[in-house]
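What follows is a single chain, given as C-alpha cells, in the form predicted alone.
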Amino acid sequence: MKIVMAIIKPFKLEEVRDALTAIGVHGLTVTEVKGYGRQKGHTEIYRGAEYAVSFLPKLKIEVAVPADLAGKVVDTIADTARTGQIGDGKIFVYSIEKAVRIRTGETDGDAL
C-alpha cells in the first residue's frame, strides 16, 4: 500500500479528480496549503503599494492506493496537473504500514 501525495495548483483539482476517478481511484483527501518552491513567491501591487507574497496557495492531494496502482496514479496526476509553468507542484510517494477502516474494522488492502 502506498500514499501518493501531490501538491498542485488549485485550478487543476477538478481535472485531477476526474482523471483519478477514470483510472479507478475512488477516494482522496484534499487540503488547502501554502508554500513555495523555486519560484520563491512573487510580488503584487495592492492599492498602489507593492508587497511580496512569499507563500503561494496550493492544494495537497493524498491518495491511498495498492502498491501496484501507485505508478499509474503518479503518471495520471503529473500528466493532468502539468501546465508547463513554474509552480506546477510536486508528487511524493510513501509506504503505508497499516490501514484500518474504522466503520468495519477491515485492515490493510481491504480498508482501501
The other form holds:
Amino acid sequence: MKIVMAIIKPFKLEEVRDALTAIGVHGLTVTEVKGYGRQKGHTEIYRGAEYAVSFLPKLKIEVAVPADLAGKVVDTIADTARTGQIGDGKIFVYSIEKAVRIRTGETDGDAL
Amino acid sequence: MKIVMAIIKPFKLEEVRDALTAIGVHGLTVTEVKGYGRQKGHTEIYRGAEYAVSFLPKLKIEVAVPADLAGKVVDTIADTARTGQIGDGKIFVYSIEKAVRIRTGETDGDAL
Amino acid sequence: MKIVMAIIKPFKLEEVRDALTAIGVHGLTVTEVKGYGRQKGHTEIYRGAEYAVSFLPKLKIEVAVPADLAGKVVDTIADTARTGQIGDGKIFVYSIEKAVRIRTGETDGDAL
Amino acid sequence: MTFKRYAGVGAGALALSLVLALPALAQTAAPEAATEAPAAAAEFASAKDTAFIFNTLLFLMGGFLVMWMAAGFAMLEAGLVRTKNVSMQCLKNVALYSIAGIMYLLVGYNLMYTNVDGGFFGSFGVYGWPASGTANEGDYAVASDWFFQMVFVATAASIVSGTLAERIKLWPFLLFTVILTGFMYPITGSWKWGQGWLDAMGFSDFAGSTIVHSVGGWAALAGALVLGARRGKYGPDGAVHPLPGSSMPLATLGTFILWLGWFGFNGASQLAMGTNSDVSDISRIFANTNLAACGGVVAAILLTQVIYKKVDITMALNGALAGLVSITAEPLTPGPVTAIIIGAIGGVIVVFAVPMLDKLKIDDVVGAIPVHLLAGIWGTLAVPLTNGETSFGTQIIGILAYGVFTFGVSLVVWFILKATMGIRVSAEEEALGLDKAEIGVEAYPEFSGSGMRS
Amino acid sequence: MTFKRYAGVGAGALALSLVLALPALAQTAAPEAATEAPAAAAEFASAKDTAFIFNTLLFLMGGFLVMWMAAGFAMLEAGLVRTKNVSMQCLKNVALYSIAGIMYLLVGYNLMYTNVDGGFFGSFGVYGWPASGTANEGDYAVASDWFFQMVFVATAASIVSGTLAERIKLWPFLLFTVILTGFMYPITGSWKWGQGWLDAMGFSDFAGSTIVHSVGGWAALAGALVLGARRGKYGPDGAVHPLPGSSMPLATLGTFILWLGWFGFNGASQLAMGTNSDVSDISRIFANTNLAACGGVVAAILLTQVIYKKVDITMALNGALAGLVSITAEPLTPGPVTAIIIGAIGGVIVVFAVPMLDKLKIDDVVGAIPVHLLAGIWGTLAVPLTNGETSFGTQIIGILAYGVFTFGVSLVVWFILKATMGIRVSAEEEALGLDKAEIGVEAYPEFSGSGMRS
Amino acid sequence: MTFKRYAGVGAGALALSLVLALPALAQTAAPEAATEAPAAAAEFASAKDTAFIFNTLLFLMGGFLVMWMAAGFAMLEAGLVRTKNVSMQCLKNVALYSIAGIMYLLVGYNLMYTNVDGGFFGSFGVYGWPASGTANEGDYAVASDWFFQMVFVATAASIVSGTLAERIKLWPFLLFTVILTGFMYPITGSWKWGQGWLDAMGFSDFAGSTIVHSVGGWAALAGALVLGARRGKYGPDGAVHPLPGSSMPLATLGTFILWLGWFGFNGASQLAMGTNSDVSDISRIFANTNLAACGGVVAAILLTQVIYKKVDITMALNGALAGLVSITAEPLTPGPVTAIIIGAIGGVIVVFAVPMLDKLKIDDVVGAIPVHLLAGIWGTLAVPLTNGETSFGTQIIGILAYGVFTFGVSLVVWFILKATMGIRVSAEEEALGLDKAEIGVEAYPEFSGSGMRS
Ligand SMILES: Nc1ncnc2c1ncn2[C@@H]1O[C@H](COP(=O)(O)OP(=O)(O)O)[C@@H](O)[C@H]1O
Ligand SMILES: Nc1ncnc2c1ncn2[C@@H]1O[C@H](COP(=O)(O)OP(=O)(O)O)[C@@H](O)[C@H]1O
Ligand SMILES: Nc1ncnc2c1ncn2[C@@H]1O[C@H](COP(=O)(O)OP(=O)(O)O)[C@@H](O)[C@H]1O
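One more: the block was the form predicted alone; return the form predicted together with another copy of the chain.
Everything in the complex follows now, all chains and molecules, and the chain you saw is the first one.
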C-alpha cells in the first residue's frame, strides 16, 4: 500500500476530493499547513513597517491506497490541483507496511 | 524504526495517550486534521440554504517506535480508540531510516 | 528521495528556514502540531482547579530532498533547532518513491 | 428644521381612528391630552412637570443601561463557555431577553405590581398604558416604569443561562425562561417591590441583590442540580478538570458592559430624580456602585495571587460582578470606604465559593452562583450595617423566603421538564458541542479546532 | 472644585478674537449671549429654558446612542463575513461613519433642511451654528439637532456596506458613500423631514423605516445587482452554497448594540422632551421599540424551528433588527401588543426573504435587504393601521418615490463607478480575501486558517 | 407601582443609626434633608434646583460614558497585542480601572481639588460626601463630581498599559498605576483644574489633551524607555519587524467605544447644563468632537493610501483617537470646519509618528504615544487658534510643565521599580506569552496557534 501525500492550494480541495471520489477513493485526511517554496510570498506593510510573508497557506492531503491505484491517484491530483501558477504544490508517494481500520480491526487492503 | 500514524476521533486522545504511556511509549506528536471517509458528515442549514459538512475533525497521532514495538502500539491504539461507530479512523505504519533527538544529537533507538 | 520530518520548537522556525536556504533547500512545508514527550508540560490553575497541560505547541517541518542531501539537511536542522533544553524535538527520515511538481508535472529530482 | 417633521401631527392629541386591522389593539388618545400644551407655554416651568420629566428620564436612561446588560451577559457567557457552545449561548441570551420582554407585558407586570396589597401576588392580565399623545398622571410616565422593570426580569433569566451552559437543550431552557419571567420572578418580586407581605415586614433590597440576583441564582442552582455537571468536568476520584472558557476578551467585555449597565440598575432604582436630594442620592449610588466593583476586583486579584501564586483573570472579572451584586441591596447608605469593603467581601466570596462548588460537583459554568446567589445574600445581609431602618432578622426572613420559593418551584419545574421533554443533550451531542448538535451554526466556522487544549 | 475649572472663562460670552491662523473658520460669539445669565438666576426656572434643555438633551442622548450603532454595524458585519474579509469590513465601517459626518456638514444638512418648502431639495452650502458661549434661539440647540440628524445618515451608509461585503473594492465603496451621504440621502430626506413635497402630501415615517432604512436597502440592492454575487455562493445548477460568517459572538454583539442604539433612533425622533406628554410619548416609544424587537426574535426562532427543524441564530439576530426596522415608521401609536405583532411580521419577512433573495441570486452578505429594505417597507405600510392621520395611498406613494429615486440613482452611480474605476476585486483577490489583497492587514494574523470549514 | 418600593423609606431623611459593624464608616443624614420635600411641592420649579439637577445629570451621564472608555481601552489593546498576551492585557485594564477608583478616593481627589489655591498640590485625606438623603449645597451633587473626575484618572492609566504591553510584569505595572492615579496625576491635575499655578497663569485645557492624555503619554514614554522594546521587534540592522495585533475587530470595537465615551469626556467637561447657553455649548462640543474624529480617520486613510499604497486600518483607528485627543483641549470655540482640520492634523501626526518612534526603537505596542502624547501636545497648542483668551506662550509653559514633571517622576519611579522588583519578564516568558507565563489563563485556550503568521 502507498500513501499519496499532496500539498495543494486550499481552494482546490473540493475539486480534488470530487475527482478522487470519481476514481474510487473514498477516504482521505486533510491538514492545514504553511508552505515555503519558489512562490515567494509577498511583503506587507503594518503601521509603516514592511515585513515579508513567506509562508503561505496550503492544504496537505494524505490518501492511503493500494499500490496499484497510487499512480492513478497521483495523476488525478496533479490534474485537478493544477492551475499552472507558481505555488501549485507537490505530490509525494511512499510505502506503508500496514493499515488498520480501527472500527473493525480489518487490515491492509480491507482497511482502506 | 517505524512510525505509527493513526487518525482517531478527537475525544479519544487522552485515553490513547494513557494507554501508550502504559506500554512504555513516552513521546508522540498530534496534529489537528479533517477527515473524509465513509462517515459521511451531515448536512447543515445556514440562512435557509443546505450545505454538506463532509470533512470531520479528527486528530492524527504520530509515534516513532523501534520496529519490534510497532505491532503492540498499533494494537493498543486500535483497542483504545475504537468506539465501534463509523469514523473511528485508521492506523498506518511505515518505516523510517533515521531518527535524531535534536537536543542531544542521539540517533535512532536512543532518540525515541 | 527522502523526506526529512522534524519536530521543533516554534520560535526556531525562521532560523531553521534560513539555514536550510543556505544549503540550497528552497522548499518546505510546516504544520502546527502538539507534542508530548519527556518535556512534561506544566500544571495550570483555572478558577481554583489544577490541570496538567501536557501537550506543548511544536512545529513539524517536512522537507523533501534528494537522498544524497538528506544527511546534510538533518544535520543542519539539528544544529539550528538545538537549544539544549528538554523538548527540542526529533528528526525522522524516510524514503519516498515519487515526487511530482503539480504546476509542471515534473517528477522526482526535478520536482523538488 | 427637523423640529417641523411633526408639523402635521402637532403637539395636540392624535385622533386615532384605526381604519383597517387590529383596531382593538391600538389606543385612542384621551381628549384631555390637548390641554398639556398651554402648561408648556407658561412663563415658568411647573415643578410637577419638571420632576415628572426628570423621573421619567431616569427610568429611560436606567432602562437602556440595564437593557445593555443583556449584551453583557451574552458576551460574558460566550467568553466563558467552550468554542463549540458559543453560538448557542449567544442565541439563548438573545432569546431569553426577548421572551422576558413579552412575558412581562403579557403576565408579569400586573402580577408583580397590581393589587398586591401586602399579599403574595398581584393580578393577572396584559399590561398597557394610556394612548400616545396623552399626558400621564402620577410622578413618571407609566411606560417608562414598565420598561425599567422589564429589563430587571431579563437580568434574572440571564443568570440561569450562564450556569446551565454547554449541556442544556434549547427549548426546555426557553420554557423555563417563560415560567421564570412570566410567573416566578413577578410573584416573588411582588412581595417587596409590589408592596406585598415582605415589604410590610420591612424587608429592604434597594435594587435587587435578592429580588433579582439571588432569584436568578436559586433558579440556576436548582437547574444545575437536576441537570448534572458537564461530562468530563469531574473525575471519578473527586478530581476537577477545568474546561477553560473560549475567549477572555469577550468575558472582559461582558464584565465591563455589566459594570456600565449597573449604574442604571442601581442608580435608577432611586426611582426619582426631580429633586436636589434625589439626584444627590443617585450620585452617591453611582460612586458607591463603582467603588464596590473596584473592591471586588482588587480583593479577587490579591487573594488569587496569595492563594494560587497567579492572578486568575476570570476570578477578577467575577470579583467585579460580585462587588456589584453585593452593593445592590443598599448602594445608598454606605459611605464610600464602606462600599469598597462591601464589594471586596463579595470578591472574597467568589474566590472561595468557586472551588467549593466544584468540590460539591455543582457545575456552574460561568460562576453565576457565587456571583449572583452568594454575593446577593451577602449584600442583603449587609444592609442593616449602614441602614438603620432595617434589621438582620427581617433581612434573613426575606432571604429565606426568596430562597425557599424560588429554589423549590424551580426544582419542580426542572423535574417536570426533565420528565416530559428531557432537558439534557445526549453525550454525543455534548461532545460535538451544542452549536453543531442543536442549532447547526458554529460560532467560528473557519476555526478548525477540535477543541484540544495546548 | 472642578466647577471652577472655568472660572476664567466665565458664564458670559467668549470674546473670541482669533490671534493667529484660521480666523475665518472660528466663530465669534454674539454679544447677546451675556443676557442669558440673569435668567438662570431667577427664582423659578423659565419654562422655555427648561424645555430647551430637555429637548437638546434628548438630541444629545439620542445622538450618542445612534452614533453607537456605527459600532453595531461594524461588529454585525465583521461577524457575518468570512475571516479573510473582517479587517476590511471594520475599516469600511469606520471610514463611512467619518465620511458621513463630514459630508453631512459640508453639503447634506442644508440640502435636506434649508429652504425645501414643499419642494424636492434644499440649498447648497456648509452648515454651521452660532458661536460658542451664545444661547440659541428656538426650541433646542442647533448643533444638537445637526448631531442627531448626522448619525442617521451614517446608518443608511452602513446598510450598504453589509450587503456588498467580501467583493467590493474599498475606494469605489467610499466614493459611493460620499454621494449617498452628501447628496442622495439628504435630497430624499428633504422630501419628508425637510418639509418637502411628500410631507405636504401627508406621508408619515416617524423615525425612518423608509427614509433611512429602505434608502440604505435600495442603494444596497442596486449595488448587489451591479456587483454580482461572491464567487462560490451560487452553483451553476441553482445550488446555494452558504459561506458562514466568521464570528457569531461578534454578530450577536453587533445586534445588541444596534438594539440599544435604536432607543435613541426612535425615542429621540420624538424631537421634544420638555413636556409630560412628550416624555410620556418617548416612554411609549421605548417600550414599543423593545417589544417589536422581541417579536422579531421570537417569530424568527419559532419559524426557523418549524421550517428547518433547527433554530438559526443569524435569523434570530436578523429578526431582532427586522422587528426594530418595522416599528421605526410608527413607534408611537401602536399599543404594546400591536408593537409585538408588527415586529414579529418583520421577523417573518426575514425568514422568508433571505432564501428568496438567494433564489434570485442576489447575494446580500448580512441580510441587509430583508432587514432594512423589506421590513422598512412593511413598517411604512403598517403606519395607517394605528395612526389615523395617515393613509395607505400616501404611504405607498412615499415608498415608491424613495424606491424609484434611490434605486435608480444608485444604479447609475454604481454603473459609472464600474465603468470608470471598477468596483470589484479580481477573482484571485477575492479568493485571497480583501484583508490581504486590498489593505494588507489580516483580522486575526495568528489564525492560520485556510478558511476551510469543518 | 414601583414608585412605592420606597414607601417605608420616604422622601425624608434616613435616620441612620448603625447597629452593628462599621459604624464610623457609614454616614448620618443631616436633619435639614427633610426640608427638601416642600420645594418639590411648589407650583413652579426652582431655577436653582433645576440647574442643580441638570448639572449633576451631566456629570453622571458624562461619567458613565467615560467609565465605558475603560472597556474601550481594554478592547483596543486586546486587539493590538499578540494572542499570547491578550488575557494579561484584559486583566491589566480591569485592574487599573479598579485601582484608579480606589486611589482617587483615598488620596487623589483631595490632592487635586482641595486647598490648591494657586499652588502645586492640594491636601491629603480620604474624600467623602454628605450622607444619603441630604440635599447638596452648590451647583451639582458632590459625589457626581467625584465620579466624573475619577473616570478621567483611569483614562490616563489606561494609556500607559497599552504602550508597555507584552513584556511588563503585572505587579510593577499595578504599583506604577497606584502612584500615577493616587499621586502623579492628581498633583499635576491640581495645577490647572484644581486652580493651581497654571490656572492662575491662564493655561487652558478644556477636557484634558495635556492634563489627561499627554500625562498618560509621558508616563508611557518613560516606561517604554526603561523597559525596552519587545524582543524581535527591532533587528540589529535597524530593521523593524512588525508584530501584528491579534484581532482587528476588537481593536475597531475599542475605538468605537472610546469615540462614544469621548462625548462624555468632552461634553460633560462643560461642567454645567442648566442654561440654554451651557447646553448649547455642550451641543457644539458634541458636534466638534465627532468631526475631529472624522477628520482624523479621513486624514489617516488618505495619507496611508498615498504613502504606502494601502490603507492601514490600525492607522485609521489611531487616527480617530488622535483626532479626538486633538480636539480635547478646546472642543468648544472652533467652528465645525476648524474642528475637522484640527482632528485631521492629529491623524497626520499619527501616520508620521508611528514609524518615527520605530526608528528611535521606542516600542509603543498600541500607538499610545502618537495618539495621546503627540496629538495631545498638538491639541493644547492649537487652543489659541480659536480661543482668544489663551496665548501660545502659556500653552507651551503648560505643556512643558506637565511633560517635565510627569516624564521625570515616571522615569524615577520606573527605575526604582526596575531596581527593586524588576519590571520585565524573562526572555522565555516573553516568548511563551504573558498569559501562560504570568497569569496562567490563555485568552483563547482552544486556539492551537503557535503564533506563527501566515
Ligand atoms: N522540498 C520541499 N519539501 C516539502 N514541501 C515542499 C518542498 N518544496 C515545496 N514544497 C511545498 O510545495 C509548495 C509549493 O511550492 P513552490 O516552490 O512555491 O511552487 P511550485 O510547486 O509551483 O514549484 C510550498 O508552498 C511547500 O508547501
Ligand atoms: N484512504 C484513506 N487515506 C487516508 N485517510 C483515510 C482514508 N480513509 C479514511 N481515512 C481517515 O479515516 C477517517 C475515518 O474513516 P471513515 O471511512 O469515515 O470511517 P471508518 O474508519 O470507521 O471506516 C476519515 O475521516 C479519514 O480521516
Ligand atoms: N516517539 C515519538 N514519536 C513522535 N514524536 C515524538 C516522540 N517523542 C517525542 N516526540 C516529539 O518530540 C517533542 C520533544 O520531545 P521531548 O521528549 O519532550 O524532548 P526531547 O526531544 O528534548 O527529548 C515532543 O513534544 C513530541 O512532539
